[in-house]
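Shown here is one chain on its own, the form predicted alone, set out as structure tokens.
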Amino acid sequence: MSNRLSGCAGAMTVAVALVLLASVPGAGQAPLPQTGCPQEPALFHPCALAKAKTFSPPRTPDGKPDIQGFWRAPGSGTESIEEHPKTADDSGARSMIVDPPDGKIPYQPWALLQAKENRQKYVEPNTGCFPSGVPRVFYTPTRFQILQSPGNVVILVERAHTYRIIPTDGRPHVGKNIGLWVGDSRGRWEGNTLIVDVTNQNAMPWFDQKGDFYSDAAHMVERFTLIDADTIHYEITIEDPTVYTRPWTMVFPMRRIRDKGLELPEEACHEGEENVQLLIDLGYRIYPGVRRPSPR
């Protein structure tokens, strides 16, 4: 991936701008396809709870639901999570934040300057192929398969080599001192919805390129439910007292991929990347992540 950036900091490149506007859903656009629930977050969300109470999904040989196959979630949230307008290289969207009803982060003080300095100073975690983070892993423009086996669910990401190893079988977290990119995801199925709960962030990627971020304390629990044969309701709580006033949640919808000989291809992201040691240049860091104040 040779090419060089002019300009404002962090920008991404021509061919991910592209995947952008094919891919992200506007306002007023038809409802997804045979789940008839509106494409907008907030409006997704009760939708599709009502339709998984009626749908009974297909069953692994253990009898698990499954929820194996191709995936893609919308892009909308690259740019930003929150609600944000048509550019030149985005088509725009509404938040995908369902609580707060705002589709507002609800950033301590501190927090909301940090967000707002994160561009200004460090370069975007995914400008240097670094792992997207949950729950961006998902909603960067890219690919994923979900794999199952008893005790395990495996999501294997397209960008940047990124996979999760999410055991259901009720082992513990890892130790407390180690941090990791995609956190530490521990799984539990639930009637038809797989939990998977998170921890150990090393709190270096963001949520987006407008900078808005998480430090290593975060705790997130993720949902993951069939709502029909091609669809699955995505949700996320993100609770991190040290940035936050109170815990959030997001919902997208995660879409099949039913073409046929479909292999996730490798993106050698890193190879030839040249924009960090431009940006570098320009007096940029790379960005160290919030670590939570230690005890006394």
Second form
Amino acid sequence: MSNRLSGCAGAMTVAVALVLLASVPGAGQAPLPQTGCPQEPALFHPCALAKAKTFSPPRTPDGKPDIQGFWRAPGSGTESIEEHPKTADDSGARSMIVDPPDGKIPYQPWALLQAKENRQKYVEPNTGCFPSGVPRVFYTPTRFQILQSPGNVVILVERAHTYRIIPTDGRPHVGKNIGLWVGDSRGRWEGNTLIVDVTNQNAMPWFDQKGDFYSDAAHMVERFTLIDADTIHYEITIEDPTVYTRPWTMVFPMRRIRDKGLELPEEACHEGEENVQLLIDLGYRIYPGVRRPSPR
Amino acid sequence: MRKRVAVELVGFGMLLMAVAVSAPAAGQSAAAASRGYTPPRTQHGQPDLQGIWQVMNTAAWDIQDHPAQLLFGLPPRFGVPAGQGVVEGNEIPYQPWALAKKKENYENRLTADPEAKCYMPGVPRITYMPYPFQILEFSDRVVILYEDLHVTRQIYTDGSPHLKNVLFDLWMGDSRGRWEGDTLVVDVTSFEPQTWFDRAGNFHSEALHVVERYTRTGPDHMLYEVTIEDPKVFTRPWKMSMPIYRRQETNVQLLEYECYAYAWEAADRGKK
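Right, the form predicted alone is done, so what does the form predicted together with its partner chain look like?
Zooming out: every chain and molecule, the one shown earlier first.
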């Protein structure tokens, strides 16, 4: 499937692709109400950035753009961050990868084989209620909440009660030998964009159910920009010379959940979890993560 | 072991002299608890409890006085230190059936303690687990993020009522907070009954009602007082208290303790 699509994608313009791939959900999604930007990532990306230039966001008391509230990202991303069709198991979607333009992860040859092996050999980490990692915390089907206070942006994710603390006070990253499921985040505001530098990956999460992965050398940079009252343009560039041939970038819209009086409920994931043992009994192994050779 | 039974028999005996034991107060007055310290204010004008905090005791193992003990099957360096209890009066006023249940829990604690299975520890045990936590304040809520199991608590201070018709009992309860002077008072209900107060088997039912009081007592100290009420298990409310210490290291931050992930990894490593 992926060989056929990548051959086609290279030859088409985006407009033609929209028509010919209408069988893939996402191609026919309604444009976002306030900006008219399409939701499909490759089209959303330039449209949203153009809208951001003229949008003046509301501000927190300490003068930063206010991105607080409840949000949701496209849940189909958890199936695969690349383009994938609707099936009995998947809702399907266009690729969230905007660079490289073919929408595929630029794996080194060994890593492409590893990615295929992951799904066949290992328990999908999210099955065990492990943290989804960055950026899958957003596009696993869940809700998340952003809170801001001077010196911190906090992201609370409903799924498995995961959180990310993003200090914005200029402190350095934690030391190199500490690997974390959600990485170590440091944020700063540039204009109306929150830029978050993410390091210290423990490389245990996958990008998606398909087995797409990164190593503990991965360095990610996120950009959150409010483009209208209810939409965040989210962009992440991932760099990992152990795994990929070049850096690559994903984009997707985060859409505000406007339910009144919403409180993020407790999701006691591990407490009711029984599937990992079933998978272990079938012969799946626990994914060990891809690590650079240790300097020590 | 014998000492523990003696303490519990004394406690049971005291049940029969119910009148002589006055019910503990819901908490010291806020002024007394603060030892005269007035904390700075947040941007929203509330007492500032923010920062990274941690307790320093062995309450997670046993909230009552306890001698040092080794963990069965592990080398001597993997033991638990002796500890002075955090329960006021060192007595937990169990109903007779519940005292028997507690003893049964204690016998089976290494496997029966839900926390040993990496389940969420509930309230107040999450506070005295040996991991740091971070308090953040916003206009309508206090958020506490715990390093242990990345547990999250949102304590709504907007005057909203407790959840009604809770579909699932909550491992960490439903927390509603208010300020009494400089004390954050947190009312917690809707508990999942499985959690224990400690590794020693002290337990509760789904009728548990917890009231926490957080009071700054100095630049780097906070007093934590907890009233426990559960008419299905205890004969009266009872109280715990302990200091909480601000972590002093430069750039200290929460890290991760993904207990169940480690358990799966260890089991997997044991295979070929």
